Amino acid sequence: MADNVKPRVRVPRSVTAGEAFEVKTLISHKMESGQRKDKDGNRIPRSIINHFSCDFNGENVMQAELQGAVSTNPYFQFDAVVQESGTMTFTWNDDDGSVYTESKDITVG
């Protein structure tokens, strides 16, 4: 597991059914490409977030596959539309098998 990994998510607490709203996510992660070497000349192993997904009430809203060229602290911003109240779940998968999740409840009013 990478050190000091912290997911952050910003979504509105309440939205109008059928209207688009903005979703912002950021995860603190070093995103080591596997190309650099440490002070002793040893290659630093690759450690990146390789997959991101967002689901609402179990249905996929957005997903992305990430590669080694992604910068530190990957940030995603996208619009979503929901018809009912529920939970939006965000999942980040790391090369080392670690899975980081964050959930936010959204109320349709």
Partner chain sequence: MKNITLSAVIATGFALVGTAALAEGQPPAEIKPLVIDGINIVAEAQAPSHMDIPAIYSGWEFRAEETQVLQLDDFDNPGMLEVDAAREAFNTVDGAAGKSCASCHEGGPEEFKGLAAVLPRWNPDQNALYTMEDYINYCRTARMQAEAWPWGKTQLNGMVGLLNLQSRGEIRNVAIDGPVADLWQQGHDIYYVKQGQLGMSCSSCHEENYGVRIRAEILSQGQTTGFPVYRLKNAHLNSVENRFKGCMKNMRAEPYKPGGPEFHALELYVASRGNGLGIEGPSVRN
Second form
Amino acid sequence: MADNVKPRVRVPRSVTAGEAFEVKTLISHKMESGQRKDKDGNRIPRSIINHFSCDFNGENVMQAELQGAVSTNPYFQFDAVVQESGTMTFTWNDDDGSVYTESKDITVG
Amino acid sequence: MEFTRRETLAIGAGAAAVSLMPLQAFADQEATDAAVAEYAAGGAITDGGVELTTPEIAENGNTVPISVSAPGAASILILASGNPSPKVIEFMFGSLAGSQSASCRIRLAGTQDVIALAKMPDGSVRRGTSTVKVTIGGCGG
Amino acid sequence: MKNITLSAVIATGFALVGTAALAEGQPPAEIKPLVIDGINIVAEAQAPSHMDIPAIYSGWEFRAEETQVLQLDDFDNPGMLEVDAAREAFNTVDGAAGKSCASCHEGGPEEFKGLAAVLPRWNPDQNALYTMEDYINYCRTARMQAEAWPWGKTQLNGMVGLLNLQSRGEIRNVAIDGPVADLWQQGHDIYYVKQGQLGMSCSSCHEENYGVRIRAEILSQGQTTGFPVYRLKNAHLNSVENRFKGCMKNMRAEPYKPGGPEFHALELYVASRGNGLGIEGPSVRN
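Show the form predicted together with the partner chain, please, because up to now only the form predicted on its own has appeared in this conversation.
Expanding to the full complex; the earlier chain stays at the top.
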């Protein structure tokens, strides 16, 4: 899976200290649920992103623990609030051990 | 990704698969109750205090947009009581969360109740429930 | 919503709608403005004169609100993941000629602004009706000496998505006369002929019964201005032919050959039924 997994992240470039802002993330992943069977009746093994985390300057904004019932190409929208400028990091953990990351600088102005 | 009818089972591929799926593959009430009990860990459960937004009728069970909000919650667990396995996702809010709310897209194997449980800092649990009708499609390829 | 008579319920669980008296469908319950990232898309227009119905509508207008909103912001549109991948492919060298699309199309995908609105069209150099797929694969094989991308699969659908996106909001205006006149007529005939075990034509659903609920979903006019389409059902971009194929299977008809002459003629004809609507692909449908 690791090859064609592409994260997309949207955060404002500049925000006001202490004021909540919107974060959106989308990542390409088939999220094979582990519930389906192939032509020969064999269960297709689960292969999903099982954990997501959004952090800012080392402090946590939100984490999520995903199961097979999260749709293909997992999408999240949530709110964050920061007090100073810094870097927001996004981490997705794949069942196969791959870790996908993305980061965005945010300025408090 | 394309699946033939025979390859599709259960929630992955929506409609056609649902009717083919053996009944015991659905989570029974017990599995849902167990997931609720495990999450609550003895805390008192009350209804309300969680806003769960779902479509009334999902155009396709494969991608159902939902959002949930529970002011003050430490975490929120989403359960799909009619899926083969009820747990869908748990959100855990950190110190920089701008609100205790989140949106995502989930798979539903059929018409069912979606349950949101919010754990409050004192260990008590709030519950919100919403019924989503997932009609079996099967037209337009 | 009009009350429909179920004149036949086919054994497969497929409800065939319509009564003899009915010749055309129903407008969407509510017509909303379709504005994507600030660009206004014409989603309702007077039907072209070759059609027998008064107005044409984007398929978006017939979708449920939850599905509609996924298309209003490119960030929420999961089809854009495949467009992103295509943007990378556009700049990636492939084939024996050692070229990428960008080697020759130095202006980037933006060079193709407006093209999607007039396709399919006659390509005089090749003496053939050309879709976006044909142009892309011609460049890949003849100019890059790379392999053609397979019809209906993610690489080709994604690239069509990237190029169609450049025409967002442009008004569809495919030519139906001149060298394509015969092909257009052929596409017209395919659209109206009853075929398959259910004895249906494309028009049975998309002309006579748009706006009518058929089992879970509301029938649209089967317009193609939103292609490629990210479908919630299969969670990837679908080409026009992918959709035609699916509809034919539902009609219990044998789908035509991928990339073949029948599908080309049909794609031209169906595109001409959307003359006047805005290009909105890649769109989101159920």
